[in-house]
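What follows is one chain in structure tokens, specifically the form predicted alone.
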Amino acid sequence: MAKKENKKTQPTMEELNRELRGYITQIEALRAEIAVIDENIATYRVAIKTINNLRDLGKGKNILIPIGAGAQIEAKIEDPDRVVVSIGSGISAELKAEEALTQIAKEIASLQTLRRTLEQAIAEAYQKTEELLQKTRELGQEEGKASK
């Protein structure tokens, strides 16, 4: 009788596989989120470089701005120290270049913190996956012995 109760509390191969698939799906979703974060960080870094390059060029310089489909339009830098940045919820604010660079750096730091959190979640999901794989192997061996 005790043997039957033990089998009931032990997960089945199907349950282990279902749980394993769940962790694999979770890992894939977390990786996709990290990819989006990496793209956002890269975009912010381009913005930093662009702000600095425009400041280096200085007031009154002519530049070409891409407008899509390979087309460009000429523009003149009027005030390279004036930058408009998004501050959230679709709202933008005009900041001095240094303030804008600081704001962008804060956004990058925030995204990097989130990225580390997601990486930790992936590591934990991998650990659970390894545990489930071990349980699956053990159960498979038990079932193999029982069928002989």
Given for the second form:
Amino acid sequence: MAKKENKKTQPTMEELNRELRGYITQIEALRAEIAVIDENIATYRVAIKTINNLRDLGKGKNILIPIGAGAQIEAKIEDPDRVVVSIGSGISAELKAEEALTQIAKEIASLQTLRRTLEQAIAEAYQKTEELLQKTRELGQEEGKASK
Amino acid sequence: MEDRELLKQQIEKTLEILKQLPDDRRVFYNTGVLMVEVTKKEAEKLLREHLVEGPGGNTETQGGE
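Please show me the structure of the same protein in the form predicted together with its partner chain, now that we have looked at it in the form predicted alone.
Expanding to the full complex; the earlier chain stays at the top.
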């Protein structure tokens, strides 16, 4: 009777392994999401650098705009203090450079908050993985003893 | 959260930003590979249409069967 109850409450090696694989998959997915966030943050930082550099260089500078396939087209900066920024849902709006920089800084901050949340989730998943590994080891030892 | 709900939230956020923009700011609408300059009112109308139809909008071809 006691043996039967024990079987019910204690997970089997297969169940532990399945759960372990689930956490590993979760960690991999979270890591991939963090990589995407990092790429986005890097893109925003490039935008900040570009806005600042263009403002420093001033009006009338000739620039090259990439149009794909390694080709570029020449253009002139009319006003480096006017920046068109995406505000979501397919709409972009003209902002003053300062406003655009503030908007970008906000986006970076919110991405960093999301990144921290994901890192926390990874740490928790690691913790669960460690616990499951420990349980797997213990169960392996128990099964080894029982088979002797 | 459902995709539809996320889309609604994003559109509402965009409408809010649009409202706060001073009237002298230019607004552009991303259609396919082009950015078309639109008025604030037109942008709001387009966003409200997105709320009803989804971002795909009108994809019907003229005279198509």
